[in-house]
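Encoded as structure tokens, the following chain is the form predicted on its own, with no partner shown.
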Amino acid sequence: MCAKMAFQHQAGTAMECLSIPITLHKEPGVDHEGAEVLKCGFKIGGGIDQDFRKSPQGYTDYGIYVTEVHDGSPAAKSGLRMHDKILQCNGYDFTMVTHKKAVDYIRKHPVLNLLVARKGVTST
């Protein structure tokens, strides 16, 4: 992917965008070890502890981004898209969070009330 999909945004500062609310209900599944888990169907990248200059997607800041959405998954059904920037999850600020903290937070909640920014969407 290319840098044009990324935001030009400094973490912790205001950005002009439309915040898009997305509610994602995880579905039961089985992980690679055979254990039952709740699956959301997306992957993230980024975080304040990551070097965004090494991002294969070309992101230009330390935000948490959706890097993959699986077809037919709860994420896809909820409207989440690749390259969405997660601003909040269940009211928790994701603009100044480490990658591990974001992953852990997403994993522990069966329902994710996300607030995302989408490149190019600044009004309805």
The other form holds:
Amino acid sequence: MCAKMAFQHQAGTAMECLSIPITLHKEPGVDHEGAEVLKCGFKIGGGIDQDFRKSPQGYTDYGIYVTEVHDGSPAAKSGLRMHDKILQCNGYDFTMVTHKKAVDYIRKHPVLNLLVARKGVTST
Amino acid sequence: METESVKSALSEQSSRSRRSRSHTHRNNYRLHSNRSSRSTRSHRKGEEPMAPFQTSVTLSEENRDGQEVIEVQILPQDDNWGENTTAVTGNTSEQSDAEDMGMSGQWIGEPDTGISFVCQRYLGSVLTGVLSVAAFVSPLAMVVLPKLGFFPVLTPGSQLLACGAECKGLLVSLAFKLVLLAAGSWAVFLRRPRATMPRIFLFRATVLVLVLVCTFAYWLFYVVQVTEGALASTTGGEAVQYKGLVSYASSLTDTLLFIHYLAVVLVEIRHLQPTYYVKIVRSPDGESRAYAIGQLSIQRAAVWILEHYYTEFPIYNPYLERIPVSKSRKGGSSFKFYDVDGMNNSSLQQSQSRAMLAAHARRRDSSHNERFYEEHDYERRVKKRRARLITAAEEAFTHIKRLHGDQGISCSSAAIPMDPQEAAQAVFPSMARALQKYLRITRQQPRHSVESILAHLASCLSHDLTPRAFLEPFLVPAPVLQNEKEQKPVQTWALICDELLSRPLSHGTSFQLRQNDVSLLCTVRALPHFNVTEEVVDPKSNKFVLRLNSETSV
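Mind giving me the form predicted together with the partner chain, seeing as the form predicted on its own was just shown?
Let us now look at the entire complex, which starts with that chain.
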């Protein structure tokens, strides 16, 4: 039942499920233009404005998912894995956000306190 | 509103100039052909019984006597060689035909006509003709006169008149150059003049002055040359030789050819490159067109615009000014008032008319929707009648079948071979009613008489045209020259402008052409200078990446 709730969540409805807390410390790096930024080292996809049916990874709801984790990155070190669904970031709810908003919130603070749901771990 | 309005019509006479054809040998410049005609306006009762709000028929030219003359207008037309040193407004007119010259005395109250005016108008063109002929003939004269013995020194037979090989070559080249000059002038300048313009045509005047000066100078030096040679021969000095004279005449021909070239460039070619944009708005009905026009003077631009007006504008139908109100609505909307007292009309009428005007204005303000509904209704009815007309025409045309030669006379029992006119008359009655109704509702009846329709139908049948092709002149009222009433040889327009008419066009010039009710307002704007820059697009930048799902790396 929790799996259904966490990974097939209807955005906007109340949900209760187990989650993994992850603390991520960003590291300074250089982005594609050459400017100094703090990098986390993972890629996200999804959002309430995206169509999850078109996702190549086969996600099943409108939440924010981690689509890639770079090796040796702060994300990998902190325990974030691919296909994790981010439920909360620094207290901000990520189950009903647009993609752009999610990116903005992740980029905002140097330390991220994430609550993450993982298939097979937090749910069966 | 339904009273029979009697309108005047223009009747005109035009005539060809008798002078233009007399110069069969070619000239450098087009002889100015003055064709003018007289137009009269007079009030007459209509000759045919017509429905209300129709005009009367056009006047014929014969019944001149006893007509009340309202206005007389110039109708001459010339091409660019529209000469003139006299500044004439557009309202004087003239007969150039011989018989009308006699009648011109009958027209009382027209001080502008008369023999003196004719002389004035002809003076310019006669001058042009004489000058061009003189210029053309002078090389010939210069070469031929010594041989004929005009100069006593150079008696024919003397060794001075000997023409060797070089001299003969010069003579041949002179002959060919004269032929080329004649052919060039014939090709470009010997044309029926398109328009007569009120002011002097500067380019042509310049060229004529050049010709005059050139011819005069050459003759002067020729005479000097010959007399000096005569003197020299008597005193034993160097005498003039015939070869010298021939080469002199040849150089005159060269100069004339170059002047011809200059004339062609100035008069024919310079205005071909578009420099201005002119917008023409026709006044009573708001039709407008826009054209690109080159560098021209205002009067030449007016002629150019009139050419395009007659070939591109739709026909102006004065009866379409009022949207015909349907009969059912007519009853309740008119504001009637009765003159109860027979007396005190003058003082009472003023106040009453003012009251009426106020009432009309108030009613118009509150019923601005009426126009929309009226127009909508009118268009609907026109479409309905048009559809019925097309159906009737198609049905009528199916009755006619072309009789092929091989079928022979006795192809079917009731077949009588008819020529196109008879076929037209046989077929016409079945669509006459639908056609008449359509013409009535589009107010085109005065334009098409039964004879003209039958003639048109006969020609369509003889050319195997389809019903829609037959109906085209009725359904598409354009261009203006299609209206037979407009197909007069001479048309008069009055040109009104703030600037001098021989000034060139410039940005912001505007002038107006007027003829009877129709007026064309033309405004001129300069075309912008086009800055065309090159933009190089790197083909490598034409690559695209497909993103099915947006992922962002953070």
